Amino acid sequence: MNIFTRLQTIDRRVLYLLIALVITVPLLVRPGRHPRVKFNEVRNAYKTISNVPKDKLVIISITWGPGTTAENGPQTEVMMRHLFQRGVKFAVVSWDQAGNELSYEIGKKLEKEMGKKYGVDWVHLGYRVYYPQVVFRGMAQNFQKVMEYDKFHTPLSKLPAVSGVKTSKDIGAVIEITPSGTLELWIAYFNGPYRIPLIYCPTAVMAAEAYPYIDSGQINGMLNGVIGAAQYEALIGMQNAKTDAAATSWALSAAHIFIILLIVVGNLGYLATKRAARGGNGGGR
């Protein structure tokens, strides 16, 4: 019995243990090296944010919660980091109760790290009920009246970061970070009618639906899951930093390569077993 035939009989629990190890090691070691290849949609997202005028506000829309933190968390962090680097003010609005706190914690961490100030460089508008037809149009027509106050019920008029934002003309871009199908709502009720650039940051499984909108120009850029976040980090000068996005990208890549190897070995084992069976039948005749 050759090695490929023996591999056919490996206990599946051993395979589960091996794949767990393959995924765990990069997450513990946390290699800092980022992807060298950058998708066009990631480069376009970077260019869009880089071109936002510093006197305009960027809205970061949060519709994710704990279940997709591994992907949407790094996307949120890298977008905030880039905006802080450029000195562009932004407002975070959460349509998810848990995402409300998670996104605020990310903002506070970066604020401390980068020497920024809440209310001056950024604000968090807290959790809002999701009525896109009403809220989106209202933000475009009278931002102060629709939003009114921030997460801590401070009036927007007392927060320099957003006190001058009146209508859609004062908004430079929208960044939608989500695990669900919210893309068409932003296009239909806000970004499309008012011609405001839209950056889409979905989980990897949701990214496929966005490519027709990228091709049509309705989306100005996209971060495809955590891989997109890692590529974006490299674009803003973090190519050697040990980040969650980089570690997760390594873990995913290692897991995919390992699974491909298992498929190849499994097929070789199957062919070897089949050939051995044919040889045995031939010798009996």
Given for the second form:
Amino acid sequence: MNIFTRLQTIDRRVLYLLIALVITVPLLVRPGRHPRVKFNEVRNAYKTISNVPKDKLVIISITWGPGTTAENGPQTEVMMRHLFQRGVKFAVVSWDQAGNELSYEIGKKLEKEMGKKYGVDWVHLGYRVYYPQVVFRGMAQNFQKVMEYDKFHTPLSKLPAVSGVKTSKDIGAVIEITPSGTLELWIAYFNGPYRIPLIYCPTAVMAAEAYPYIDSGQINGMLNGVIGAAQYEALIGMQNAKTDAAATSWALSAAHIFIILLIVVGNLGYLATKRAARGGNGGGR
Amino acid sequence: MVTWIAKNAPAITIWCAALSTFAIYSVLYAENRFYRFFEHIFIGLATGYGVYATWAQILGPKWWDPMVKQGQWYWAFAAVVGSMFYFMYSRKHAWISRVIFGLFMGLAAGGMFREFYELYFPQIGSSMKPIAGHGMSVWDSLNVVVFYVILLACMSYFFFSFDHKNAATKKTAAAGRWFLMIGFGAIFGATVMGRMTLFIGRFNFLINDWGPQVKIAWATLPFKIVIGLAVVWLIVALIRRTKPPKAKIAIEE
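After the form predicted alone, can we look at the form predicted together with the partner chain?
Whole complex next, starting from this chain.
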């Protein structure tokens, strides 16, 4: 068995181990440098949030759970951080039971770090049943009646951040953070009919399908997975901060280079074996 | 005991999460009971937490409390309507469930009209791009030409009303298939990136959250003994797994 045949029969467990080793280095080193390239959709997301008037509320919609924390977690954190920086009030609403707690934890962490106050600068509306046809339209027409109370059952009228929000006219933007195909429902029932800017933060798996909506202007900006979050962090002045998004983007680049190398080596092995077999059978045409 | 748990709750949480991560990733080596056990724990936890969250955040404050504590008795009808779904398990009374299913199907079908209009009409409009003028540079024009070539090629691939016998339609459809394959390739590449990110996320947790906890625990003797025993058990398990089974000699009469 020559080297090329061996290359094609490497145990998949060895490959898993090698990939684990490749990604371990950037995670241990944790470089702070963020990606220098910023996608247009990330820049547009930044511009959209930067242009939201301070008297309007931004809704952060959470559809993610523990399974996609690695991607959606940094996206949630960077969007909340930018809103806190700007002093724009926001309400988090979770359509996922576990995402309800995870997003609240992120909000609490940032609130402490940035000296903000719950109820005044932001609120968490808790977990809500995902029935967009009814809830989204209701929220746009009578926000107070449909959302009614926050995560801790405090009436919205007692929370200064949202007490003045009556209809869609008081909402400045929606940020949808999701690993699922929920984008279409926001466009159809909320952002489309009421002309409210929409920022889409999907996992990388979902991102490719969203580009037609960016092209048509139905989405105002997008954060493509954790790379989008790292680019956005650089835009809000965190280009040298040692964050999870930055470390993950380095680990991701290392893993991609390694996978490309494996594909090349595997194909070289395949071609060499094929050529050798042809030679053994009498050689060529 | 309770005080000790409360005091060490963050560390216990991290250790449980690390153990669960190792258990779930152990399937990468081979299917095993450790993995199966934790898989069942995960399903049980998710279901249990789901029931709690639905009651605490939705059914309690929105249905039970108004009905029982605020005298809004008419909310009882919601339970009657909701229970209609369960008649699907009865052959005799299945028609009752069809009433409520029909209602929801009608609602969804009505919603689809709106969804179609809001989703696709703006896209049809944005597909009609000007090729030149409007302050467009040469590169912008080239971009639009590429867009039109790909749009028309992909659309021609989906003309199933007639055979693609004509050379022009045949080649355009073939080009459309290539463009679609490139698109699917991009989606697959993004999928690899997404899955890798999730793996990196878990590794990040193990290195940067669990790692410091291991350093603290390593200072204690019981931990060293437990780790030593675990390593011995792992080595024995691996040796037993790789050892070839004894050949059975068939005795024929």
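Numbering follows the first chain given and starts at 1. The model shown is predicted, which means the values in this text are computed figures rather than measured ones. Only the largest set of C-alpha atoms that superpose within 1.5 Å between the two forms is called the rigid core.
Among 137, 104, 70, 253, the residue lying at the hinge where one rigid part turns against the other between these two forms is 253. Comparing forms between these two forms, one finds the smaller rigid domain rotated against the larger by 16 degrees.
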